[in-house]
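As a starting point, one isolated chain is supplied in structure tokens, in the form predicted alone.
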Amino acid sequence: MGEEVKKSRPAPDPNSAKFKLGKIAADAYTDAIAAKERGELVGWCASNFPVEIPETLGLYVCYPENQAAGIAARGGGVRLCNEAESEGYSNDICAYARISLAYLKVKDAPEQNMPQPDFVLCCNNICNCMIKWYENIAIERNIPMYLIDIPYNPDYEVSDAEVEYVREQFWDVIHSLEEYTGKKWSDEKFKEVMEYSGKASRMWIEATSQAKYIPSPFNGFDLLNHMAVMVTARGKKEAGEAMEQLLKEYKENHENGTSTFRGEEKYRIMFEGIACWPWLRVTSTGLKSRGINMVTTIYADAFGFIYDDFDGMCRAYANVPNSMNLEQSRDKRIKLCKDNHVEGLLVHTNRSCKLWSGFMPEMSRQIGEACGIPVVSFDGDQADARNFSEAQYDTRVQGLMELMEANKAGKEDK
């Protein structure tokens, strides 16, 4: 018998946005590890903590949420969740927190390593679980924790009083970090970082908005991978350049009638919530196999911050999805649905993120009514693979497809 010929994948194009974005995301870890080896202080940072602060100060930080998602996507989430639970942490708390706290103990994960922290940067505009999680890290490591409190906003707009409250905390953290690390704040450097962050954010939001075209020039699951750069590196020059390349490619896809979504785009949906990282392939395939493209999600756009000055930065971080009221959250999602010609809403009821999932039944009901689209939910988890059922997901997606089909047929009959 002749030798079996193995087909090799073509080498990735180093000029493509995908390659550049992947390298930036990987460099966030390797650069921090190298800094730690040089003897520099390295921090762990919450994803919606103002990245402009450590970037302007020249500090290296890693993101436990990103690491936990990466570990879970590569199959290590349950192992580390079990490790945390053996230490007494309830399996009812956030799986990102459990993975992170377990990693703090074991100090090694082949799926994704990062250096142990010398300080932690926490911001509760995501959730209050974050505070206890980072407090535990600080206590276990005997290191300082720098907390910025951004309260839930019951009003539609961020008030000047809230901006003042947040601004004073930003400056307090900046001065405290200067004292602890020996690094110095520079207004000129901040302006540079602000410009880089603004460019990355504008390019990212415009790139995601290309789903306004039918068919969409991209598969929405691409966004879940690319957004890692918006979390970890949006204050860096190369992030803006890579996002500009991404936008260029999506525009070219539209002009050429091509897309990163493979197959015919029969239906377009919005995906609500954090991705099920351990089941990313399953959730993606369950849609793609039915010709369903996830064209938009608030989760991706949440990491685009556009502002003109320091106060604008404070206002932007006080207006992220989990700190705004239901009405504004709803209206942002309705706009995404209408702008991107969404035909259905698929809601991830995430066991790990009770804050996000708690108000979603009412919000999704209002979105469905306002947009005239069917809404279906499924149970899952962002990082604990045990809280997801393939059979349930498949049934719910099939149901959503049938509802969208009936909805479309009803409109055609009128």
Second form
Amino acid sequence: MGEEVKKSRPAPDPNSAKFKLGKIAADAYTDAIAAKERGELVGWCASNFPVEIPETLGLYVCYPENQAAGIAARGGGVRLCNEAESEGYSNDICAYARISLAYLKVKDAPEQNMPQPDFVLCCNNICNCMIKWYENIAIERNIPMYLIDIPYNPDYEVSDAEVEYVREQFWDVIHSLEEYTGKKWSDEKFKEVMEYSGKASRMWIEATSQAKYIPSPFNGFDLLNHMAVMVTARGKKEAGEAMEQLLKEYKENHENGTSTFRGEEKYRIMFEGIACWPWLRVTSTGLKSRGINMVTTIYADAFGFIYDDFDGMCRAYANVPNSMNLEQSRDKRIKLCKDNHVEGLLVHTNRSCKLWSGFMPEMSRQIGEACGIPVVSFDGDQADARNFSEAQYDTRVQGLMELMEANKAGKEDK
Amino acid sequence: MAVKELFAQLHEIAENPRAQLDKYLAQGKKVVAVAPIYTPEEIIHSMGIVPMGVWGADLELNEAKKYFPAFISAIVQSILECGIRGDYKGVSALVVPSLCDNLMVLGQNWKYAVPDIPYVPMSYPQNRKPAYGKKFCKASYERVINDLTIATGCKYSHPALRESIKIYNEHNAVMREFAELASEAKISAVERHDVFKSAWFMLKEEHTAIVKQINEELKNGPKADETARVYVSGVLADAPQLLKVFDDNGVKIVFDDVAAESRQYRTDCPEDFQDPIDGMAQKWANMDNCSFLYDRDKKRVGMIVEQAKAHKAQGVIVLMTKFSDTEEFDFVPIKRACEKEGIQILNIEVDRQMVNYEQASTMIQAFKEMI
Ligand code: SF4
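For comparison with the form predicted alone, would you give the structure of this protein in the form predicted in complex with its partner chain?
The complete assembly is shown below, putting the previous chain first.
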């Protein structure tokens, strides 16, 4: 994902954010592979599991969702999905899970390898599917599973009861991991990790908020790549530094009137959902060719892990996008749309992700109304290439463009 | 009453939940709908409210499609469809637990699709056994009590909950006994199912009274003579036409791990807690062997194999509710365990819009030949 380096292009500037972010993402894998070779324990970790825990303990972890996205982006998704299906896994199951369970069996994917797990760190704050997926890994490899259960929050605020439940689990998992891995928790180290994660989050939020300028100093598809670092490495010092560089570049772009979005920015949209990794180029070109820039996504807000203490951290992890109720999810998106002068909403109805897509029609209707913008959806899948139709995507994007155009014309008439 | 009449009575109720709802409403009772898979029914019952199960229905989806994409389980979609159509009119609230992604999105859509019936969330902990899990579970129960008090005006009290827990425990025991007796007795798949399904639409004390009589009749009645014996697992086995395929082909359901059936009755609530809500949290902690409950050791898989063997089942049939991903994940380890033990296993995909059972019928016939 992050390290997508094209041979025909000149070598990227090692001081650029793109290079730095790509390196961090790539190092995560090489470091884990090297650790495994040294005989260290390596875990597999859910993307919204509190990274502060493995980071503070000094544990090596890999992220199956990130790996599955990488495999899918490089064309291996269907191969591995088929492999999982031949084992008896239904193709209704999230494609990340199918790819990961297949990888557990085949143990090799040239698109993106990573070490086999010695333990798994699971957190269901993004979906319950995660629990079943990790149970299956744990049972198959006969390894320990550490679950931080963060139930879906039906309310706008996170209740004290939930924070307490989450906090107790954090400590339980920390102590169990200390016992299993022999590594020790240090409050000092935690403070440091918290600061790094806070800095990376602040820089990320500020960088993504540069889309408030018209034209936006960046192409929103950049975010889909860069966020890999926010997922996997936000507790590392280098992540904050790279994000700071990203912010600096976006500010410079704005000042110089440039952008990573090539061509004229005629329309500005919010993209809802996970990227269609196998169809990244197609989905991006479909927008770019029409002068449509995706200026924001919920990811811009999703990694705001800014907190001052342990309880604040618990609350933050109980308030990630997929664990929020419809009203809070809606309001966050409305704010992003308004702050970034969004003119249309393009929704990826993602067959893999029930929780994300399951109330999207109602929520996007409400967003469209609140912002006075058109909403159009297309069917796809983040990693199973078979669930996407180029023709449908093209028609829908064209439709969205026409609606935005009509909206613009209407406004000018007034 | 003869056993056939008792079955007929329960069949009538299983087929006409609306009549039951109207009956309770006419008696001046409040009724609260409870969604799959588990809800704290004892608490609802103790408040003087009738909890009635909603597991969707076999109908065409129209309105629900405006809310759900196609890949959400048809159980959940049809619950919403029924809600929008007004099938639950008169119900004071819908309680939905946080047990899978399908259910979570049901709750969110419900608020806008059926605004006149309040949505009451029940957030269960998945780390059920540690003290902190029980504490969170208790807080969630208290929230349900609070929400239901607002929705119905009914009040909660400890003594009433103690009583309801006894009623539910007795019902559990009677249902467990029924499942065991049905394993050897001459009883059709449809009749067996009616006993389980009707439980969702009756006050448990009323259901207990009838099933007790059925159990007595079964003890003395004729024994099963089918040669093909199968164990059934899944979320739901609620398609009369599909069950008829079992009956027509002489395939006997000897025991089940169906969420809407036996899974409901495995665990009693301890009665010796000073605060009965703590007892309810302990019950949750004691529950296991279900795809909707965190199960690191996949105890459910071993249990299925054990129960199948104990009831002399020659095969396991999984009725897989399409898009119920929790069940779909468990299928692979179940399949492997059965194969290891030399137990044949068959996976039949079902949903709420099945009109054609020919394929299922062919599969069941072929399976019978194999076992
Ligand atoms: S894509 Fe959705 S279902 Fe799959 S792991 Fe992510 S949050 Fe869970």
